[in-house]
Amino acid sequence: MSDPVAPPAPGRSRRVSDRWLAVGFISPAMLLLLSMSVFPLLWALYLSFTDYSATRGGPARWIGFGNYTAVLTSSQVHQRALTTLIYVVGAVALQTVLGFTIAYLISRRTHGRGLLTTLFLVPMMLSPVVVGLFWRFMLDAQFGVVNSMLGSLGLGQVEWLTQRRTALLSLVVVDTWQWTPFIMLIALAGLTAVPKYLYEAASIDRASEWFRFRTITLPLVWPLLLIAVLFRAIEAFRLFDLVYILTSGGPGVSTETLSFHVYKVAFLGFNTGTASAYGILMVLVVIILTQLYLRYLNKLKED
């Protein structure tokens, strides 16, 4: 007579049921993520190989790498890429210097640190559209408060948003005003995490302030600062809202960044396939540069 089949262990059945319960809870979020993020990216990748236009009837015609060739060989794209590069380097460098300086000064205070940090974080809490409108009125050539202050000092008025020499600089200043607190916040977190005993040991050895900053503060805060720079560079690379509100890419095309150019190609020229190729190339550039940057961070961490 054969032995009866042993029932499954209670612990194992409980683990299986918990696993299916976890899958049931996670599935809606995963489906939403796939439908809202992954599918549009794949659809844009498909459209980038076609001549599809949102205003033209009929199916899309497959043209292979035609859109990518046109984008990569266009002199207009090279000019917009240079404008974007100048903006990203200028804005991120200025924000890094100012943010770290403010964080360093705040970290040395013992009273009022929380109030100062909160006040400096206010610009970052505002919507970019609100910031753009706010600074558009301030930089107005006739009625702006900036030119009024310059006039009271005996200086001439400046066409901040309508001159080629000052339009891109104005964008850098506005973006710096809003996002310097982001760098400051991360740098302040790194500065407050530096062990106090290192400074005490340096004081016992009568090390100078510059020596302590160069050998203790900067090396320990530098990795966090580089991460903040990475986030800000990615955000600045896809700048659109401030350009749309302040200059609309003008005067001429002097402030037309790549993201704003993609907007014009997609929604003003209705060249959907070409705009999709622009978007895919921008994603690839961000991914490649981010990977190189992360490798540098890992090498720095190992050293």
Second form
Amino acid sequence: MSDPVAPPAPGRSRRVSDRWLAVGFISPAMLLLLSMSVFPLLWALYLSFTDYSATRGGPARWIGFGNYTAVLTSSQVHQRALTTLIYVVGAVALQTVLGFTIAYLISRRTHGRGLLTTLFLVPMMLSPVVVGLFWRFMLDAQFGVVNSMLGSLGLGQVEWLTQRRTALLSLVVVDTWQWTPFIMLIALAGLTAVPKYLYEAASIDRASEWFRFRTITLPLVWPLLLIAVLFRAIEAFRLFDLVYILTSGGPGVSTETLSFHVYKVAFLGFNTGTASAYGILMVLVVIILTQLYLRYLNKLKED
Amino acid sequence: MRYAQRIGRLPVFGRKVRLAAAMLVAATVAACGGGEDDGAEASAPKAPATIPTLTQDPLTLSFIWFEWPPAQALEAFANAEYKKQRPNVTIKVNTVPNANWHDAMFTQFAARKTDFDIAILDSQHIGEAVTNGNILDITDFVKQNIDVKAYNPYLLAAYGQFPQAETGQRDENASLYGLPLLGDTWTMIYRKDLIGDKPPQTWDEMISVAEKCQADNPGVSGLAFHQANGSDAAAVTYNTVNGVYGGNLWNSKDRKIDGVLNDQAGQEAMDVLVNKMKPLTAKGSGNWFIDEVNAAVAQGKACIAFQWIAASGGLLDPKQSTLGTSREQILDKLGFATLPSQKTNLVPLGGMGMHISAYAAEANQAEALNFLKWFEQADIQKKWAAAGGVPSRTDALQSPEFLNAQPFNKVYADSVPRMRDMWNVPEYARLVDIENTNVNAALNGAKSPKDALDDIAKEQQKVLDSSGRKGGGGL
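Right, the form predicted on its own is done; let's see the coordinates for the form predicted in complex with the partner chain.
And the full complex, kicking off with our chain again.
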């Protein structure tokens, strides 16, 4: 008969085996991260200091900060930066207001909350290219359903995608349609996490609805909402797909965002060095703004 | 104690991080160093003069084109006909959306690896592909295998020659990098039931006829043409009007655009386009390209339209049209004519050639050469015409198979001596983008016509002059 409780087999030290185990678990993710993110980023960083072109080939000549200076001083870049800023502020502000309002209204319902939430999330699950394509058809001035509806109400045709102001507005509206549910979802999570006893205490004190919202709901949801705004702002800052499908940056270049412009620099003339510098600068802008934002969030938490 | 331990471990960790970072930087620099060798050879490799031995194993010959009816026609035609000669070969025409066409080909060229054997390049793409060594030089192959005298010299030059030929000519000493696949130009489509059987002969007459037609037929716009800022849509429209009004796109000898494009003729052309033609188009048509113009014609919403011939076939399909329940009924209402002339009779050169990828496998390159030789034969060109293609051989162009295949084919045959192309230079993609965005801006009120034209000329000149610039290329 064998001993039912066998002593552990002698082997290598436990410390070493744990370590190898850890390395074994971590290395696939690390390799993926290094090869797909860190290495391309470092290569792009290197190329940003050269005049390299992916199609022309030839040696990558070192030109120092030439590309960075050119990008930072280019009036074309300044124009796209302004367009991007207007778009980000407009879209994110609208999404925040709408998303929070919808979440607040849903949170007050006791029945059908799950179904409503699921329905509201549908736009977010669609591919931006699909969203762009069907909105392009819907907003078509001649054949689109939006102008058709306006016509049946006795209103005139609107050139949604071919006039400067309406084209940018259309981008904001479509992005808002797709991404308001994201803000709503985060806000809803915040709203459901507010302890009920606070509202009960406020009710006993006969606090008004507005007072409860202002002093309980908003302060408790605010930090979570700001994180949602941060994510959306970063996403909106690098908007490409909707512009590509809906307006191609037009009329003229009036809806060209920074990402769309980088794409043109990178692939129309294959100016890889300039495009790399442009991309690195965009990453830097996001990192700096995010850091400032996170500091504000931390301060808010401490307060 | 714990604090001291942590402090004690930091340098070890820091060393590891530094080591990892150094390895990454070294790997990056090494990889970049490897990239430097890629460009040592920056000219197109030569194809053999004679076709190498072909494989008898199953082989797929892949093309890349954009999504439109001729792409499907080519795949069906080639599989039906070429298989008779080469049963082991399957033809696959891969397509991408028109707006991605250039990028889809040139990003693969940039990777020095292509999933296609034959790139169907626009005539203006040749310069970029040749300069980067992406396609084969087939000059010797053409000398040995192709009857060049069977072609209008300019057509042969437009789809294969680099450096670019003078309009209407071919430089017999220049190298060839491709052979014609599909000829094309614009046709004027007019509503016979609204403006009469006789098409307008001059550009001014065309505008006044369109104006009257629009006024007489509420809900129908006078004109429909390409205005979008993607692909080469708005640029071709302006270039066409520019040519008709006696303008020039550039002076190719001294690479001068500023002062040439925006001279008096160029400004008159922009004025005609924006102030006389644009008001006759449908509201919101500022982003129209091929599909939208076809939709407007098919739904009876335009008196006169301009369209590429190769994209006009669908207009005669009763399933896609409200103009009639049969092809004959539609043809009672639609007429196809060559473009009106004004100061000149120039028309835009469209169409594409076949160009063999320098990165395709040797067996596929050999098969591609064999396909080219097969495709350019007189009887195959006539069959291609009957299948819906637009051939380039003169005998095929004048054959009944071609002229009777479609009502607009005669328009193409008559237009061949009138054709003018854009710039075929490595900087083409940027030049056309500058023109597209500015013409589109002018057509949609985002810029005045004069500012748009001056901006095009200045920005394009900057692109041509920026070869020696250090940094910021592409801005």
